[in-house]
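Below sits a lone chain in structure tokens, taken as the form predicted on its own.
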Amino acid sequence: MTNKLKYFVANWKMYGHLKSLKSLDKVVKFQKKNKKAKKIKIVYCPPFTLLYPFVQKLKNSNIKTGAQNCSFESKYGPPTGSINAKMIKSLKCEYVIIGHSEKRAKGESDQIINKKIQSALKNKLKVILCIGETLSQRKKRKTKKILFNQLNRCLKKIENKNKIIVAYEPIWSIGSGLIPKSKDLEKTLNHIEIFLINKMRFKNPIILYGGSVNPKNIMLLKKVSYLDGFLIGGASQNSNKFIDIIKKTFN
């Protein structure tokens, strides 16, 4: 891992209610008392109804708190059922998931997706930018093409790129238990990275991996270069689970 600091997202997908609150005490325990707290960086993005909660929560702490989306309008307006980047950071988040696949497979577009990081930049929060093949792309030998149309479209015109955190999730990785090759995933990240600096003018460019990660197989992935951390999914909603993967990250 080349940055400093260590990036755990925690993506809590449609999961939780008011109750699940209580799953953070032993997070927030662990990371006040850890030696290596301040190479540690936490951030949850649970679904819209706890983020006011999680941030209430998680206050006196230096866990973060993110939203999984947001429209790409930045002011208010009729759009039922959206919640725009002006309303997250109202509620003193600082984090937004952006480009995941999911969204992606419903139709979302690397143009809207550019359109949001506008939104999601305009009003100061930190963007965590999802990309990834599909299974078949993967298999034509055409990942490091549609990784590179994702950036160059996605990031077009974006000029503040020390909020932009980028996140590899090969999709057929994501709730599959599979994971890349430790050799492939690296070789993958150092051309993501090497892109980033060269041709989208990243001075620092920070890089997560997403995509079935659990305790099981952070030993594995821990030991790939280039990469700053991960963007977790089901693991991150059983405390125990979390915690086992950032303990084994520094182990």
Second form
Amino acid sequence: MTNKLKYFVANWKMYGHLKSLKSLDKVVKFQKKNKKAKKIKIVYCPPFTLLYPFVQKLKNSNIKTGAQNCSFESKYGPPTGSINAKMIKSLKCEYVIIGHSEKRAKGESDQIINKKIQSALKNKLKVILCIGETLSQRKKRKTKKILFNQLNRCLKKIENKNKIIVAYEPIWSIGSGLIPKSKDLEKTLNHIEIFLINKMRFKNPIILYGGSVNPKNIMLLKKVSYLDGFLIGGASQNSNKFIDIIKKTFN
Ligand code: PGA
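What would the structure be for the form predicted in complex with 2-phosphoglycolic acid, rather than the form predicted on its own?
Then the entire complex follows, led off by the chain already shown.
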């Protein structure tokens, strides 16, 4: 059983407006007052429109911010509607989620993800790389192969491995209320860990689980080995639920 649950990443997806900032107060207070919460890493990844207000709001706390995506282009240039790693870093933002399945579903390839990671690292952002299989791939028992392929391609020629966190997010689990059976999840996470160490030359891989994490199933999920934390979507938009999830991992 693991006791190294350290990362709690809130992915707000395409939700939130300026009024949502108020909901951070509770989490900031919790992080400041709770002894155990002081030792963990909480990262908020709001939409781009809220990134700067979040950085400002959280600057006197221990809570970090991250973007949900970045362009693969490092230089300033014309691609209208794009935001690059340099711009994100300039806000004093520290993390970026790359390769989320909701972006992959819109055509983002492993090759593009690889370029985005390179650009993020060049700009000194920490990367949360998402990988995961579809339900049909899982049913065909292709999970391991799919994940290894994604890691191989996404991390090709990437040197700075200690700045990369891997988030395993089974696509069928995201937003569905379904989570893998603990035994299956543990097996998959173990495969990922071994692959990262042996094939990708990671020294101390950090691996998160994401997909329908909520205050109920956290009691099961927290017992799963090979996990360093969670990437939390829906439930993270409600401060009470988010705090509840974190607290439950402490006991
Ligand atoms: P969910 O999202 O917790 O709402 O399933 C997780 C994610 O997409 O990162």
